[in-house]
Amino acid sequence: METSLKDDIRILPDPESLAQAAATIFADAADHAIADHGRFSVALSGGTTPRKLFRILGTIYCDTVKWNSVQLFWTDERSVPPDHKESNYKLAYDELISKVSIPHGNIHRILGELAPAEAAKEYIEAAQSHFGTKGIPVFDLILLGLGQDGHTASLFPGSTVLQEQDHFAVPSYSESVGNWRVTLTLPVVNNAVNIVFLVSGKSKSGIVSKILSEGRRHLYPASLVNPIKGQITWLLDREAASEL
């Protein structure tokens, strides 16, 4: 298995165990970051597996994580309003944000109701204000999913967005479903302290095997996630890991 020395691969029995492991990582990273520099800056993703994670965080960890020091961002967002069923923000709101005592000012959503270019601009400005820099920010944790085509966040195969080096976030078009999104760029992802991939289900086993067994020779977007100083943790359920 040609994985990076920075890769930590953990195989869990089922999606629920995966979500529980992710919640532990989230809580531990939050404790460490808050103790070290007073806040925990995390970028959330969307999808079925994060839903289980958010549900655990919003119940079991609702009183143990110092939510007043947690700063929520998103890896990507579709061009939809915040109450739309496909909104990544709505998913996090329903399962997590509405369940915990987090200040409204700590929530930095991508404004999917705006035109993609404007939403990206607003998101960049919000991030620059939070991190106090116009350079590449350092997230304490970024949560990522994995598509069957190897995409992660809204970084799709063959997209020119994969070459973006200057901007924190950019518009991204999904050819497969025909919609616009805003996504974090690879330099931001690769500058994070901790990166966690959450992958479950038999349908993901093929792409998981290609990325983790064949290394970075294949330029799937997810294989381009290669942190500068941080570490990648792959949380896989048994079905997703079945072809390793």
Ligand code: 6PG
Second form
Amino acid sequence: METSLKDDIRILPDPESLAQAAATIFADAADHAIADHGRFSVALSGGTTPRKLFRILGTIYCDTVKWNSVQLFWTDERSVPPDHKESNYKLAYDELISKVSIPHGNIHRILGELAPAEAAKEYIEAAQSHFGTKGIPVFDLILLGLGQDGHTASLFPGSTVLQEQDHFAVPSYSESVGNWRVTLTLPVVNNAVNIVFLVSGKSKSGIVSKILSEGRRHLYPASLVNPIKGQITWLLDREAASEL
Ligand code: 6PG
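Could you give the coordinates for the form predicted together with ligand 6PG, as opposed to the form predicted on its own above?
So here's everything in the complex, that chain up top.
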């Protein structure tokens, strides 16, 4: 299995224990960041995999995490309104945000209801205001999913957004799904203290193997996630890891 020295790969028996492991990492990272600098800046991943994680955070960790010091961002968002079934924000709202006492001002959602360029501009301004820099900020934790084509966030194979070095977030078009999104860029992801990939299910076993063991790392956007100083943790359930 070819991985970088920074990759920590953990294989969990099933999706529930995968989510529980992710929740433990989330809570520990939050405790550490809040103790260290008074707040926890985290970017939530999209798609369907994080639902179990958000549900655990919104129930078991409802009173454990210091939610008033948690600053929520997203790795990406589809260009849809926040109440749309495809909205990454909606999933987090339904399972987590509506269940915990997090101040409204701590929620920095990508305004999917706006045109992608306008939404990206607004997201950049919100991040600059929060982090106090026009440069590349440092997230305490970034959660990422993995698509079967090796995309992560809304960084798709062959897309020009993979070359973006200056902006915090940019519009991104998904050819396979045929919709617009806004995504964090690779320099932001790679500047994080902790990056956790959450990957579940047999359908991901092939791409997981290609990225983590076949040495073809350069082909896939997820392979370009190589943190400058931070740590990558791959949380895989047994099915997703079945070709390793
Ligand atoms: C998105 C996600 C995307 C997702 C992967 C995995 O908005 O679609 O950010 O990167 O994490 O496609 O999606 P699933 O968890 O649904 O398999």
